[in-house]
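Here's a solo chain for you in structure tokens, the form predicted alone.
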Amino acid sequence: MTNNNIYFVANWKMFGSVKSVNSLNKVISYSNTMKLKANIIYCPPYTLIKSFVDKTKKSNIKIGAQDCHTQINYGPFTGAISSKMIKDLGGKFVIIGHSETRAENDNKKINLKIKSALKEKLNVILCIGEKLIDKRKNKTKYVLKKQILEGLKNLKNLNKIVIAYEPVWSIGTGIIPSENDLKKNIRFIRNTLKISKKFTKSKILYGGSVNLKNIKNLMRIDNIDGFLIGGASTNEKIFIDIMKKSIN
């Protein structure tokens, strides 16, 4: 496990009201008492983001959102939201190719949403990872490499991207993957990046069903810089316990 300048980024999906805000309060209190370098990154609903940041501001944690679209200005997209408008609430991050999303977005497509967010000078977490049928037929590797190589493209502000692996099946479902695996898995991932000598300090995480249970386990891995929390990061309580057994 990496402890330098280690990421906690909690993903709250469709979950929270304005009323949520006041459950920074002791994580902010807690991030100004850490001894390590963390990078602490909540990306609530869009609805949430403007008054994450406004709660945030005298905090060193930063603000992102769940996804972006493709186009950076403003478009007849129903119901989307750009990296400009992200970027307009004060937002830093933005999680693209979430499983969650994948479903209705190709790798050419995340491709562009990474390079529309890097116009806009946000951080990307970029979500990887093999649905449960493709781990049953050993092409875990096959689908991270092409998400890998399709999906970072023609990039060049590197510095800017975050790598979260996700297992499909791991999502959700209190199931992570067995040490071996894990080990495996993000050492292909760094092996794939360093294709390119540009992708050579690229940050990786781990998301699927972390929590206070599995989090002794997963710092154990080498080469994971930090975790993609779901659930268990819109509790503070739990939230707290989960980074200061990462830390300590």
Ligand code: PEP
Given for the second form:
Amino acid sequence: MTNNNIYFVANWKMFGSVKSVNSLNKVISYSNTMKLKANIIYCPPYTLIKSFVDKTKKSNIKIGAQDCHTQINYGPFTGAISSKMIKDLGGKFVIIGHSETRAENDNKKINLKIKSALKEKLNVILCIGEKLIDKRKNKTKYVLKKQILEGLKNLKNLNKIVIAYEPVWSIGTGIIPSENDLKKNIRFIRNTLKISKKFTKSKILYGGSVNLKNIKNLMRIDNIDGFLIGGASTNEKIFIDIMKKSIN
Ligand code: PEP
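Output the form predicted in complex with the ligand next; the form predicted alone has already been displayed.
Below: every chain and molecule of the assembly, starting with the one above.
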């Protein structure tokens, strides 16, 4: 992997309290000393976006949300957050299509969410990945292709979209794909994007149980542009050590 401009996306899911903002201190200091340019993006719960944005204002760290509504502006959608609101808070990114939200989101809805995010000039992290049952039935490629083509339907400019390949069976389980499978699937995603012509420069991240033990092996896989990290990113020391191991 070429590690200049590498991505480290911290997905905090439903974790964190008001005090959690202090856990950014060391990451901010570390990011200021990094020799290579890296994209460090925190996606805390909605409740913490504003305080994370304020805290990281003078650093290179960017803040994002974990989802958004299909509607751009405002509307009668109880419990929902729009792209406009994320932007208003100072968020620059939004994760769309995470497997933990896909039960309520088919590819069509994901496509609308991406369009709403792009209208507000947010960067999108589109999560795709097969379930264990798909893998067992040899349907991984079918699922990935469908998620890519339907999720990105009618989109011409993908330079604000990063793809995160996250096999669902790998998220939070401690199990990661074999080097061979990962290489193969990342290559397949890249080719699928390439075939549709417009998406040749897309960045592709890997997500699923990234930790201190497996990061060195994952770094050996060329063609990955960075990582989406869940559990391990909520501990600042571990998160920094993962970044250190990736970059040095
Ligand atoms: C995730 O939430 O996208 C994720 C990859 O989680 P974890 O790193 O905990 O498997």
